[in-house]
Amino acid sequence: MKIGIVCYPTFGGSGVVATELGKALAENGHQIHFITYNQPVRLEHFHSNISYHEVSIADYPLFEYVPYETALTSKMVDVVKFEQLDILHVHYAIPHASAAYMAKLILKQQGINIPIVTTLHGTDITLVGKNPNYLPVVTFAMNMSDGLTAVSNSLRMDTYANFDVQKEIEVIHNFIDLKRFSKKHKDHFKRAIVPNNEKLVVHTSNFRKVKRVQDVIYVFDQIRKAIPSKLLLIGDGPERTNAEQLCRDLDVCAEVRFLGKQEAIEEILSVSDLFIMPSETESFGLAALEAMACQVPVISTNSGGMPELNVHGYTGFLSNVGDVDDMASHAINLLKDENKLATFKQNALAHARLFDLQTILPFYEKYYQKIIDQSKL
């Protein structure tokens, strides 16, 4: 198939999934065309089956704000037209969906069809998508297009409560590549971080207040007082100066390291012993998902779709939003106890093989299909 994947190519949990999705695709003999307007950050190497295009947008200044959204739509015509694609998955709604049916009425007027894949990632439907600004085009554009998946029951349900959707959405959950993401031994590496063997508690995320960064500092203040430990902070966003600042307050700068935006994150968790993941929702929780395949369990919230991922009592465990002495108990309760750590780790390992790349992709590819064919009838 030649497919057309639509996507921010920025560090964020859409971005990356559907980058990897191509990159897979693309291994699995697929021609896939990026359209974006930058190459995406884990699209690191040449590969026969992968283009690359630019949405260029011109700076006229009769613009108060760019037209992305019409410099998109633009490119997603020229790149169907000229390379003759099959299908268009566009991921996340805003503002993706709406120019990707924009694309597909042009197109029909030159007598080509192209089947519209929109897969929902979370705030694009949690967050922004409610807003009164976004909520009737969002709403249409789902409808609009021919297929709609969503990366976790909970987002799937979310999308109905709060959407006049009519479309069958396809639960398709996000996925990891395990041969990327497995434990390394990087044992120099985790001796020069606690030369005296501390426990390492670990944090990744995009900094951002639906991410409670705060609350990762309240819980770590509670297991250092218990256990010899240290955070790691990976990532960077507008909550990372209120983070440092709590971390003043407290007086835990010392055993709090902010280590920016990392490429190879999977050396650090790879080091780990415990991911926290206090946020107030989460669609699916990639980033929780990478430290399990990391032998790395989870403490975390009972939010959206992490029930879906954290087994409770078996790769970590849940506590409702903003209760950090609950987080706090059982993440102290499980570093204090080496063999139950132990025993978390393994099943962490076991349990994101689940969600394993070679396993999901599959399901894409046989979505993709029907999709095509459905569009033929």
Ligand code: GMT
Given for the second form:
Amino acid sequence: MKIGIVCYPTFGGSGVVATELGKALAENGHQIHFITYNQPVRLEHFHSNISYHEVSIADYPLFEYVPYETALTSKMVDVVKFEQLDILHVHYAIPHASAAYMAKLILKQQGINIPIVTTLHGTDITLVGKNPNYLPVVTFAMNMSDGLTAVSNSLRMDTYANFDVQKEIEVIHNFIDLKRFSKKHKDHFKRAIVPNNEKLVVHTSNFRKVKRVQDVIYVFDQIRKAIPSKLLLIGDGPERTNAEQLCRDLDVCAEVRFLGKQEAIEEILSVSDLFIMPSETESFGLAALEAMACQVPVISTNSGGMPELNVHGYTGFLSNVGDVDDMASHAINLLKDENKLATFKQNALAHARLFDLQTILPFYEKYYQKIIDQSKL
Ligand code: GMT
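Show the form predicted together with this ligand, please, the one above being the form predicted on its own.
Starting with the chain above, the whole complex follows.
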């Protein structure tokens, strides 16, 4: 198949899933065309089946806001037409789904039929999309997509609850490349970070408000009082300054390191003992899956799709949003009990295997074929 993939090119979960999906499809012999405003961060290497088409935006003094959606639509029209794509898969509804529908209409006028699949990732539904400023367009674009997928059952239900969507939503969970995300032997690295064999707690995110990074620090503050430990905070974003301030206020700076954005995240996860994800809402929790694949148990909230990934009492523990005492108590009990911790590490890996890329990829391939066939009827 010739597949166009539209996504955000950043470290965000939707961009990561879109890029990893494209790479895996290319490995399986499909021709992949990424359409984004920057080279996706996870698209590091040349692959003969992958092309990248940059959306270039022409600015003009009249524009207070550059019309990105118009430039994106024009690029989609161009790529579909000249690369003769079979299907266009857009990740994150805003503004990709409505831009894709506009491209579809333009192409239809030129006698070209392009089926559109939209994948809903999370905040496009749970936070941003249901904002009245976007809701009518997002609802319309979802209904006009030829295929609609969501990354968890919870997100599917949230979509039906918050939008007047008539389409069937297919659930295709996030996936993990177990060849890349597996426990690596990085003992020298561990010795450098925790020279006295302290327990290593880790959090990765884009430091948006929804991630509740401050809760990570409150939980860690309790952990370190009970057990020698260090906290690694990976990623960057709007809440970073507040997080740093909280570390100063709680006087935990000596035990906390902010590492910023990291490429080889699997190396850091490989030496970690516990992952904390206290998100307000999380449609799936890809970052937690990456941790689990590296044998790191997860302390998370029970919001959104987290219970579909993190099994309470098996791969980690679930708590209510904001209940930092409960999260800390679960974390301390687990970190103090070496046998239990070792079992949970194994359980985390066993459960992560259910989301193996090789298992999930065929669901996308079959879904594309179904949508292509239906669009020919
Ligand atoms: O908000 C983010 O963390 C980024 C966001 C995105 O769409 O870029 O991530 C969402 O998509 C991921 C991949 O499908 C999911 O694993 C994340 O759970 C989801 N984030 C939220 O729902 C907050």
